[in-house]
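Here's a solo chain for you in structure tokens, the form predicted on its own.
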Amino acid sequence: MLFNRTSKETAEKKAGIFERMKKALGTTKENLVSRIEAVLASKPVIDETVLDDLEGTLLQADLGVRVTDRVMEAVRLQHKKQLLSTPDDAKQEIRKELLKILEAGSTRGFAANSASPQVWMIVGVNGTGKTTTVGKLAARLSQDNRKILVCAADTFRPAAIEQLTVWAERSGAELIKSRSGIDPSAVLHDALSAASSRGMDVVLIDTAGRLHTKSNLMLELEKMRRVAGRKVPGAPHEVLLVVDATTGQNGLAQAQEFMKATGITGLIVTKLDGTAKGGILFSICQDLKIPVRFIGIGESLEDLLEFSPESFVDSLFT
């Protein structure tokens, strides 16, 4: 686990994560469970008419092809080996199906922690709550008794500069910054130099938000993926894409270029609660094979929370 808690504290804190993601993912569960419950409710008996319609459900709940040809081929096996007989044995065959994707994204764990500083870049396209999301991690880590540097490597748009300031205050991470238009490598240069002089323990690093389809704006990732490495062994330690999950389907457009381009070594996704598309977890786990880190399900501090696979989808089919 990243961070570090008693054994009741730990228990207490989950207990109240899973109420809040339950209440928070409402709008997916009627999307996708509450639909397959219909579904599966429809006959007495579960046929090939019900199974169709099952796949069809799947499909317009932004799981994806590929995440429901998986699913509905587990299912079709059961019901040919007669071991579904009820709607509930149906339900439970697509809640373990469901639960293997995520877990199977989720077994990479955080980098080790030999290295100091650890380098964490933040990337993603405008609008998907980044800047926001960077300052929520500061202070969250902050919390865990870790000294954090924030580096405002957005130079393009002056409020980024100005979110990072009150959230680094709010928190009581540090921060590097300039002014609008330097070159964000050169912050990140300096950020880096004085977060190892300062012996902080984790480095975030804002970038500035891009589309996915813009090479001349990956290319500046990765410029500064370099910087980072020439400045820090093994950096950067992880990059994770910010996802806005009310976009669906375009969500794993964009994390599969943001792939190509960064080496993305997690996901966090934002925007859960209120959104009928909360299935594009899946989708992206089952083709990249990369974690959820954590899951914005609000707009405050503590609606930024560290991804369980089970409690997610516990949420969702509880």
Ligand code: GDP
The other form holds:
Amino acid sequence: MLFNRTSKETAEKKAGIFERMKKALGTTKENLVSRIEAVLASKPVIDETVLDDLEGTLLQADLGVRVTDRVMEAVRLQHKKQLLSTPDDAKQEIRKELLKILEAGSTRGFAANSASPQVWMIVGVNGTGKTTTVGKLAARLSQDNRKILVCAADTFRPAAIEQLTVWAERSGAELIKSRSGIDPSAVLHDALSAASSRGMDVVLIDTAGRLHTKSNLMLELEKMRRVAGRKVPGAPHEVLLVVDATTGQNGLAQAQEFMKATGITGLIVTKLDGTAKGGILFSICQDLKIPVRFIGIGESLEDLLEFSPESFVDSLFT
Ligand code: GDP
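Target state, the form predicted together with the named molecule; input state, the form predicted on its own:
To see the whole picture, the full complex is given below, headed by that same chain.
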């Protein structure tokens, strides 16, 4: 659990969060689970034709080839053992395998809360929702009585700095920013000095998503990592990659690029509301084996949920 909560709060929040997640994932559910149910209901018995149709459905739902192969292998094995007597048995087998995929990505714990300040870099391509997510995280962590400092290090985009100023004001977080065009590492340096002297708990760093070339971007992020490590022992404690679910399999390709260059520790998948492509989350976990930490389900400050594999799968399958 990343945030402090009492058990009563936890129970109430869990129920509300589950309903919100279910609503946000409605279109993905239709694209994935409703179509699985339709295929399974198309014939009185599960035979090779049904299994082939099932495979096609999983592929079309943005699960990707490797997830589809893995799920179908499990389903076919159960079918061979004659353990799939009803459509629901097959559906539960798919659910079970998808949950295993998400859980395998989530085994590593979140950075320990002992180091102070905790330094989290938020990285990703422009437009994925980085700046919005930094604002949402600042709001969420501030509500938890943590002292938050936001560092506006996307100095290439004046609009991002303006946007962060508004989010920081709304969430009560402190903000360190500079004129646009300044070296992002210089802003980061100032932010980390301020965070240490002001006794901040968490520093959230909004980074640039576009430089002239991809290699420049990766070099810039690498430089920021070094600066962070020199200023605060063990920093950055988390490097969270923001992936836009609406981009489907392209999001996976982007994640692979960032993985190679920046040592991602976790993912934040945004815009799961209103997209049919939420299945990408399984594909990313299967291929990258990094945990999803949060999901974005809307444009408001409160539309960021802590990720739980079980709730995610349940909200699709119930
Ligand atoms: P950045 O360029 O990566 O910093 O992206 P922004 O934070 O500026 O976000 C780009 C757009 O995506 C904005 O219009 C946001 O309101 C929107 N956005 C961000 N997260 C979500 C989300 O979870 N759901 C929806 N529907 N929109 C989002």
